[in-house]
Structure formats: structure tokens, C-alpha cells
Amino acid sequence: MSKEQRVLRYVQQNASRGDPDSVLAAVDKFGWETEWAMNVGDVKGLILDRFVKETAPQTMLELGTYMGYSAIRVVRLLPETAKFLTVEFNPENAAIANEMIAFAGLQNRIIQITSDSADVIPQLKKKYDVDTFDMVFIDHWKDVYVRDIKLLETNNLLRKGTVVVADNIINPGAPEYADYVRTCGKYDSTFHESNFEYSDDIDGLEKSVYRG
């Protein structure tokens, strides 16, 4: 059984079906007490929650579903009219996320896409009926952060005021991305320090507002 399967089983045994907050709490408890897990987590998650509440996005994209933790965390704060798409490259992780999201009762509010983000992003306008995104959360492979934010730009998926949040800026680190959003002149970008998931190590989120 993979780590992801172990987390899912723990959630199914310890959380309440249809209760997103209990699912998040179970994943966090597993991450702190049983086995480290690669989610944004409950500490940085509070910062992400604040960004979501401040932005109140009607359209949002996540790059990197993993087990579905951050999708559940975000969508529980959104109105039912909001459109949330999440992209995951790994089909095994996407399958776990599908079960996790369904257990949380949010399967009808999250559009899951299993593909390479580089293939998906150019198709979003036509295939998924998206004009622009109000918010984007980037939390997949760190070495493609820059590639994908540039793809979002060139495919006109960002508008003036779009909030782009990127995880793991310090640990494991996304220095090329941080340099890009801070110096390219297209964003008002700020770093928000926090803890690396389920540890006392330093990490943080980069919040970048597109100037249009």
C-alpha cells in the first residue's frame, strides 16, 4: 500500500463522510503523528485560506492535485457557483484524490483533470469553457512553475488582478519562479513565510497579483 493509499484509508476510518473539515483534520493528524505527507498542511493552509477569502474567486485553477487536500481546503470556502479546476500529472495520485474528494462530498464542485499541465493549459479556454482565472494555486513540480505561469500568460488566462499563489518557495524551493514573479514587472509579488508542511522547518507562499 502506498503512502497515499495509507492516508486515504486513515481518512476513511477517522473522518466523517461529507465533512470537508473532518477530512482535512484527519490528513493533518496523519501528517503530524504518523507519516509525513506532501500537502500544504494546516499551518500554511491558514494563509492559503486567507488568500482565498480575500480574493473570493469565481474561477480558480490548481496545478498539482496530489491527494486532493488543497482542493478540498479551498473549495470548502467557495460558493457553490464557483468553478474550480485541478490538474494532476500522476494518475495514481489523481485516483486517490478522486476518492478523497468524493469522501469529502465535493465531487460535484471540483473538476479533476489528469494530464501534464503543459498540455492542459492551452486547452482550458475552449475545452473547459474558461475565460480567465480569478485565482491560481501552483503546487506541483517546482521546476515547471515558471514554464506554467508563462503558459497562463501567453494563453490569456490571467486578467488584471488575478491572484497567483505558489507553494514551497523555500522548501524544497522554487528560486527561479520567485525571481521571475518578483522581477519581470508583470506582478506585485509578496512572500509570506510559514512552516514547511508538518514540521518546524521554514517555508512559505508567494502571492503574486497580475498587473494585466
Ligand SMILES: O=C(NCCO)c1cc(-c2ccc(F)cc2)cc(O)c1O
Second form
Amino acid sequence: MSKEQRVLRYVQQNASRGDPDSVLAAVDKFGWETEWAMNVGDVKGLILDRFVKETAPQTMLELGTYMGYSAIRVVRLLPETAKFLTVEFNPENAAIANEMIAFAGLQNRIIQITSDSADVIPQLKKKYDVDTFDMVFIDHWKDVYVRDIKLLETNNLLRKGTVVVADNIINPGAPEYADYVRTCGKYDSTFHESNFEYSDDIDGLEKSVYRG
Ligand SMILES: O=C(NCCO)c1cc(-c2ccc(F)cc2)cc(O)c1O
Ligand SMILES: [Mg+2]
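Given the form predicted alone, state the structure of the form predicted in complex with this ligand.
Next comes the full complex, and the chain you just saw is listed first.
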């Protein structure tokens, strides 16, 4: 059984079906007490919550579903009318996420796409009926953060004021991305220091507002 399957089993046996907060609490408890996993987690998650509440996005994209933790974390704060799309490359992780999201009762609120983000981003307008995104959360492979934010720009999926949040700026690090958003002139970018998931190590989120 994979680690991700062990986390899902723990959630199914310890959280309440249809209760997103209990699902998040169970994943976090498992992450702290039993097995580390690369969810954004409860500490950085509180900063992400604040960004989501401040932005109140009607249309949002996540790159890097993993087990669905951040999708559940975000969508639990959004109205039923909001549109949330999440992209995962790894089909095993996408399958775990699908069950985790269903257990949380949010399967009708989240559109899961299992594919390479480089292939999906150019399809979002026509195939997924997207105009532009109000918010984007980037948490997939650190070495493709820059490729994908540039793809979002060139596919006209960002608009003046779109809030782009990126995980793991320090650990494992996304230095090329941080440099790009801070120096390209297209974003007002701020770094929010925090802790690495389920750890006392340092990490942080970058929040970059597109100037349009
Ligand atoms: O690759 C990541 N995500 C995309 C796949 O879903 C990722 C990795 C790590 C991490 C792993 C191993 C280590 F030693 C340090 C960091 C942490 C994260 O928060 C992440 O999002
Ligand atoms: Mg991460």
C-alpha cells in the first residue's frame, strides 16, 4: 500500500464523511504524527486560507492536486457558484484525490483533470469554458512553475488583479520562479514566510498579483 493510500484509509476511518474540516484535520494529524506527506499543510494552509478569503475567487485553477488536500482546503471557503479546476499529472495520486474529495463531499465543486499541465493550459478556454482566472495556486513540480505561469500569460488566462499563489518557494525551492515573478515587471509579488509542511523547517508562499 502506498503512503497516499495509507493517508486516504486514515481519513476514511477517522474523519466524518461530508465534513471537509474533519478531512483536513485527519490528513494533518497523520502528517504530523505518522507519515510526512507533501500537502501544503495546516501552517501554510492558514496563509492560503487568508488569501482565498481576501480574493473570494469565482474561477480558480490549481496546478498539482496531489491528494486533494489543498483543493478541499480552498473549495471549503468558496460559494457553490465558484468554479475550481485542479490538474494532476500522476494518475495514482489523482485517483486518491478523487476519493478524498468525494469523502469530503466536494466532488460536485471540483473539476479534476489528470494530465500534463502543459497540455491542459492551452485547452482551458475552449474545452473547459474558462475566460480568465481570479486566482491560481501553483504547487506541482517546482521546475515547471515558470513554464506554466508563462503559459497562463500567453494563453490570456490571467487578467488585471489575478492572484497567483505558489507553494515551496524555499523548500524544496522554486528560485527561478521567485526571480521571474519578482523581476519581470508583470506582477506585484510578495513573499510570505512560514514553515514547511509538518515540520519546523522554513518555507513560504509567494503571492503575485498580475498587473494586466
Ligand atoms: O513535488 C512536490 N509537489 C508536486 C507533486 O505533487 C512537492 C515536493 C515537496 C518536497 C518533497 C521532498 C522533499 F525532501 C522536500 C520537499 C514539498 C511540496 O510541498 C511539494 O508540493
Ligand atoms: Mg507543495
